[in-house]
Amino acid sequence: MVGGLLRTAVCAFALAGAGLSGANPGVEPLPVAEIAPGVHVHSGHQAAWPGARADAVQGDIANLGFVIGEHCVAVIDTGGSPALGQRLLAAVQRTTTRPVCFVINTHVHPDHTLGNAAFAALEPRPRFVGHARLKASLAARAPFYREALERELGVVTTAADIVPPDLEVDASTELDLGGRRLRLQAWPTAHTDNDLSVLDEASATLFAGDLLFIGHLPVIDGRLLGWLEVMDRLASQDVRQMVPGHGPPTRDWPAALATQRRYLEGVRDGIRRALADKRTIADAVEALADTGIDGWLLSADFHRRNLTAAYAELEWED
């Protein structure tokens, strides 16, 4: 596990940036934004993952963001696709000459990991970041992934596309990208039970993850009740403006996960109710399957499933 602050293998990635070659001119790179100096970020589509095949979207609907020091560089996300992940790269080496240091992925979704592969071939090669749990978390949703990508999009993947942390949190570290750190933080089961944040310390951004999103309907695939004691959490910290995992960065992001908060709360009172009422599962689903979604986007494809989540988790509750 990894604590404290980490300068593993900087001076090294330093040494090797001044050998590196621009971007493949064959890959399109991505659009990036720079939201603050150094920090840079590229806004996904607002739509469901694997995306329809063969449109604009294919799978690129994940917000992504790198982050540049003075000797390297740390990759935030990689997008849904090994594709993505190339188009990433070439947007990273079409903005710096800087090597790749560090590739963190905030949790296990495929719209944020599917594009690890891309990096994990450079050379030399990045230290892969992520939650203590994610590694056992991608290993068991790794088949599910590849199969829709095939399925979905046509993309035919390896088990060697799958990359998994090498330098794991269990609390919280310190990444060093010279004269310049990352805090990464480790969260207890919210939106998932691998949701890791990155704080960028010179700029004040937050990129945090699926623990936030902005327009798209939130999606439970971990704890209701713990996302919203993670969300107080949040609240509480001190930084300029936050990258949601969907929609766009903000600087009123107190109001973003205001907004959120009433969702989920909507959704956990809507379940207690239910319960209280002791209608099936069914049952409940269906009573509330138009509640609480007005302004939101892809309810339609979220929040059932959000509400059966809610019931299995709140059914047991005391």
Given for the second form:
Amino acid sequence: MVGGLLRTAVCAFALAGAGLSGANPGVEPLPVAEIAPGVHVHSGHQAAWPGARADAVQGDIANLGFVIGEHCVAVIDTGGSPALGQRLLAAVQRTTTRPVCFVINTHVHPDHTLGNAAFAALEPRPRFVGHARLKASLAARAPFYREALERELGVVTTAADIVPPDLEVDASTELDLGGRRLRLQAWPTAHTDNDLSVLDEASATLFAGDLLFIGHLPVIDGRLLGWLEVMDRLASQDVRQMVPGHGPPTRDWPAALATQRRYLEGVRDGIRRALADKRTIADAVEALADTGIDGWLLSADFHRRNLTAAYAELEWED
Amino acid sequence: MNTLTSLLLAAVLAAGLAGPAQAQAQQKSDPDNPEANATWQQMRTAVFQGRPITTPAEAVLSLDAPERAQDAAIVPISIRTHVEQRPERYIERVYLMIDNNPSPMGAVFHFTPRSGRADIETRVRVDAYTHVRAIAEMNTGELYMATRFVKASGGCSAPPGKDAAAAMASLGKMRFRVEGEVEAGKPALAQLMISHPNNSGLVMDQLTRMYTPAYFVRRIQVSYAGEPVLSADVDFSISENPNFRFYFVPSGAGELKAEVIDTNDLRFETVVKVGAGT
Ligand SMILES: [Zn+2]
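Switching conditions: you have the form predicted alone, so give me the form predicted in complex with its partner chain.
Let's see the whole complex now, leading with the same chain.
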């Protein structure tokens, strides 16, 4: 089972890493697993962001990663709070002495972006990389994310904790880490309007961001029909393993994409039927509230929301 | 910014009265006590001159909204009224308020006897835990209120829209239809959909420190056979792609016509032919 293997790898790494010098004493490095040579992944909790004051989640719900080249390191997503960014940085620095040259955000959501500030303080400052529409989305949403973090966890942030991209990708681009290239692809609106995937060519590992959910119910915050199209294009890629935004990294990513497709198509078809039956948005959400969620985690948090978003999108179909 | 709230307050505020609590001041609300909210108390004085308001008022109107805003950008609101719209006594206005939104007065709907029923369904943004209010004002002046407490959902749900570029690209597209069988003299249900980003303009660009300009639908006028059946002053508390369901009373064959005006004074118009009783 993938989860079991990962956990073993985490423990093994913690022992191996204990000897390396930590640059930031007092900050506990996030546990990470090396899923391919030079490719490290931290697995977040399967929970809703940001969690509650009393629980262990503390904003730590997304998968975060870093890839080590011969010259420098690229970080892929930074965690759901400034403290998690610090802990991810500590994990990087415990693993390698090479500097971080790129911080890539796969999309705007707070569990992927709120750790950015830890890396903005580095000298020299890394480039922050995102989809061409990330900056606008982050500006619009960050005030709500900051408020939620304070309301739910009591974590007070400042405007400086929100770090927008300074290298914007509107189609695709390559980043050179020294003897190792990352290929970045900006997608049309899918999970959000600013999804960016990261392919490590050396290991054929694709960081899909939240274009792929495993376990955690997929969340529609962009365009359902667009997402289904993007999934077709993802499925045709030649990659060895995928790191989803949530859930365990997997080599059997075609099956994971198929499972996600089944859910999203179920939402699409259910809402189309409700529209044909002239149900209102509230009635449609009620009628489909228990449909299609078997086997998924967090459906109580996100299924109705997905139905709501899908209705508002699909009622404009011709 | 000329929000509906500030326009309303400017029109009625007595000199010396403090302005509305604006964007930054997050009001605390008590779910069990709809009266205990500073913004509401201000609006109550300024808009309703402290007149008595009957609440709850199930015999006049009820308000439906989800207890938890699943998607803070799209919160369905349904206001149902239980008063026949007769010329001698009818609901003339329905105010839709969201206490803790940056511009609390989300919409003011104006009805006539030819509306048939003063029901309205729409979708709103909810910025924070808040009371939502529907207040009916009779042509004879009495006020009735229904309230619901709505919790903003989990942290990653946010009121801004989902695809800013797409929203601008389809700006002004409209859908307008009458639902079900139409019978002369009986209230018929219509739905108006307007493609518009309807954004708040309260978003600050973190780099330039500039606010994006607000851009939203501000007025809607619907007439049937040349007679007004619904008009509304609305605001950016209404969700992206504003959507309204309402009633009108068809007579013979006639045209149902909707005119929409946004804050850039762009006007959009759409018409649906209604063949009542034919
Ligand atoms: Zn996401």
